[in-house]
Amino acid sequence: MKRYDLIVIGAGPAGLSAAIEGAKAGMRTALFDENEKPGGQLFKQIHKFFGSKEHKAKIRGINIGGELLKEAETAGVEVHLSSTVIGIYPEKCISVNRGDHIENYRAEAIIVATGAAERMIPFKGWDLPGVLGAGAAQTMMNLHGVMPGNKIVMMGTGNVGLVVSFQLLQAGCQVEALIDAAPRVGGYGVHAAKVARTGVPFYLSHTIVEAKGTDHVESVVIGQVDEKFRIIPGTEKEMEADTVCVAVGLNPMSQLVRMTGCEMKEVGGLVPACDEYGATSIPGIFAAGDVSGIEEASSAMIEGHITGLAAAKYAGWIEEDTFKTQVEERTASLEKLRQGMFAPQNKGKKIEKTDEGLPVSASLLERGYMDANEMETYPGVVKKEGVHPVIECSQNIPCDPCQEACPFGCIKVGERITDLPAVTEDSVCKNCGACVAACPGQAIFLVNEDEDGTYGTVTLPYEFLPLPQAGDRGKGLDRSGRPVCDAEVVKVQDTNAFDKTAVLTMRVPREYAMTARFFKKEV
């Protein structure tokens, strides 16, 4: 039997972090992974990260992957991939399927990081080929490089919802709508509006009845439900696809910590009760990422540190003030995405209004779009002469990368990630389109109102190929979608500093510089 000072299981984003401290501690740690790669859910995520700069905001999820493999690897951290941990056994003992054959191990202390898996949800037809996760869709995508189908219907708002819908139509498939059975979108609001300004229609309240075909999907059939989730009769909709994502949620993959015999709780799913720093009811057994709680992956990351820093403690790695300073440090960090609307303890409540005081868009929660009429109602929109920011960010969000963006101090947040973004009013835009660019939300545009008296002009992000070019005409759709206007790309800006994010600017009519979000080009 080989023994480690720590065995990690799962080498996902909680559980790098966490060998990554324990290897830095001079601790001999293993990292056990199922996968053929490690990484876990960071490598499909190829959108920019939310928070500060300390939760590396504004870099996409792959090149946060990339980081911590390297970093992990310079720590010494031993990696086995395709090697499944069947199971944890008194003593701190593992064994591991690997190939044709079991290995056993054993160390003085153990994390468990496996991660969550998708919900499902039931109707009739869901046994349809091409009915998945939209996880399962994400990893087809961005993993291996498949459209999962061509025409999809996604059931779920969360973020996981939105995030994979956008993604969906980068690779090129039609999104014919976004389906939850919840009055509100449940996800961030800016992930809506990017997804909502392409064209796609949300239905909130309702759900799918029926998913229809022979051998796969071929059709999809809606419904409106009521308060208590009932189908409303005679609301039926019939929409053809050939793909459902499903993204209703995640379940703690608990499994293995269940084995240990340790204390469990129910919170969103079955998982282990652990203390503030990841330590399970047995001692030298601990949790650490989306196995003892769902969160977002920077969460994920700063629990993993926080949980091998308190493993290298136990085993008698480091010492008690060491621990103290590290941690408290880290815990800080955390609590600064545990802020906001979207804060654990306001889940499940209504919020009526931000923090500032201000009406939450009814619109957007409804529809997936700010009202134009709400606009001028948040601190990051204004009107003044010359081109100048518009921030339609109006969610109490952990995001701050804008007011480092900007090198010429037009954009504050204020002294909480989770402020609503403002416009300085003595400032002067200088039309770099950096802002833009960092914004992971994509809910920055630079906006000249009055170019010439006939035309006005909107700078926008552009995640989409091919990239349009100057001179190519087309349309200026609206919040919603909507084709509102003529519209001719006058500027294209596509540099590493951006980072796969172009900055397209566009000529329309002055009277919907303040309207017109996305460009459409003419085919």
Second form
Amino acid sequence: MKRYDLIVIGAGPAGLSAAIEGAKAGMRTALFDENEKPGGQLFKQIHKFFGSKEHKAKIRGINIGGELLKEAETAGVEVHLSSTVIGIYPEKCISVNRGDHIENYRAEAIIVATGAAERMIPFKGWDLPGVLGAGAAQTMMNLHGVMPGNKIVMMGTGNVGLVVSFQLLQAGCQVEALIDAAPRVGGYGVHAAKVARTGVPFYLSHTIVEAKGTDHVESVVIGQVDEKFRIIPGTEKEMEADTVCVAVGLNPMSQLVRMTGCEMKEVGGLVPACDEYGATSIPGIFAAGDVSGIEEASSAMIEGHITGLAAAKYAGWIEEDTFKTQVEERTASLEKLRQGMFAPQNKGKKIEKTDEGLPVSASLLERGYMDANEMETYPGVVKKEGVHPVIECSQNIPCDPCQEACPFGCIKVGERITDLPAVTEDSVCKNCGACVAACPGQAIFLVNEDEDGTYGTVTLPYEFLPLPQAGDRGKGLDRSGRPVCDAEVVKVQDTNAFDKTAVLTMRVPREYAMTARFFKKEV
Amino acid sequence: MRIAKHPILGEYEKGRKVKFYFDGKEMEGYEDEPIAAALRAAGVTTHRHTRRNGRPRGIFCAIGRCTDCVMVVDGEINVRTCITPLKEGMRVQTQYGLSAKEGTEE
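Please supply the corresponding structure for the form predicted together with its partner chain (the preceding block corresponds to the form predicted on its own).
Every component of the complex follows; first up is the chain already shown.
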């Protein structure tokens, strides 16, 4: 039996981070993953992450994955791929299926970071080819370059449903509708808004009645539900679609860690009961990331670091003092992410007011976009002469890259990263577009409400192909994706610093400068 | 069904083009991409028919967890096509129940 100082199971964001800490502490660290490639789901996350600079905000998940792999290599982590851990036994032993044979290993400490799997809701026809997990769709398009289908119905408006819908549009698919049985959009409003403005309709309080087809999905029947989630007869509506993506949440994959006999608890799935550093009730067995409770990749990485440090301390590789200082810093960083409306402690709660005491947009929650007349409620939306940022950010989410992006001090988030960004009063916007490209929620626009008495301009983030060119004519779409006015592209900036978020400026009749939020080229 | 160019990812890194056979029909895919990706790109979505009811099944989780996409590959049944790399000349067959022969669902 081969021995290591530390064994980490699962090479996703949590496992990689944990292994890095162990190896840095001097431990001989082995990281096992059943997949051919490391990174877990990180390499499918092509959007810019939220958070603060310390959380790698505004960097795309795929690039964060690359950085982590390099760090693990430098630290000397031994990565074993296509190696499925099939059992954990007393005395910290594991069995690994390497394809054609089984190997056994032993360590001073084991960290389980096996992540989560997609949940499913059965409906009539759910087993037809064409019905698949939203994560599966993401894998097909972002890893393998294959469109999962042409006309897609997305079930679920949590962040996964919203983000994957946007990515489906980026891959060239048509998203016919977003459906959710809940009466309110579950994920970040900004994620919903960037999908809605392209013209995708949201159906809240709706569910899928049936996916129809013989060998493949050909159409989808949706229906409205009452407060007890029963379908209201007569509300059924059939839409043509060849694909249904299901994004109804994740289940922690805690089967393996459970084999240790550690104490378990029920928190959105069965998870090991851990202390604040990821230690389970069995000495030397730790858990980190989604397996110990579903959160975002950003928090999984920090949890991984903390748990790696805890395992190193447990096995005597770092001193109490070192542990304390390093963990304190990581914990403070994690706390910042666990604040605001979407914090774990607020799960399932109906929040009607922001921390600032402002009403939460009902339109955003019910239709996926804010109503034009709600805009001025928020501190990021002010009327000014000349070009100025309009920040359509109305929920307390942990994110602040906008503040740092503006070199001219136009944007202020405030004390906590969950505070709503405000446009500062005496600042002068130089129309550089940095904030537009930096906002992970794509919620910042640069607006000139009156350029010359006739026209105004709107500068917006654009992440689709083909990229429009200056001189292109088309329509300005409002926040719901409805064409409202003629528009002409006057400038397109696509610099390296913007990291593939093109910044497009369109000229529109000035009365539409505060309404038009997307550009659609005339074909 | 392949994404020619992606606004964020650009061009996809792919292996060399290889020939394989789906139910005897010659098809093309890229070496080392999952068999399921090559099939989806070629428009094949039914991977198998269930044992008892003969219901069609296709890609569901795409990460080797659910086993909905299993097929008969080079004579071996129950191969998870979403995580098995495509190789030159592979013989991929629709799986009926536990065999490659239609009518054997029971």
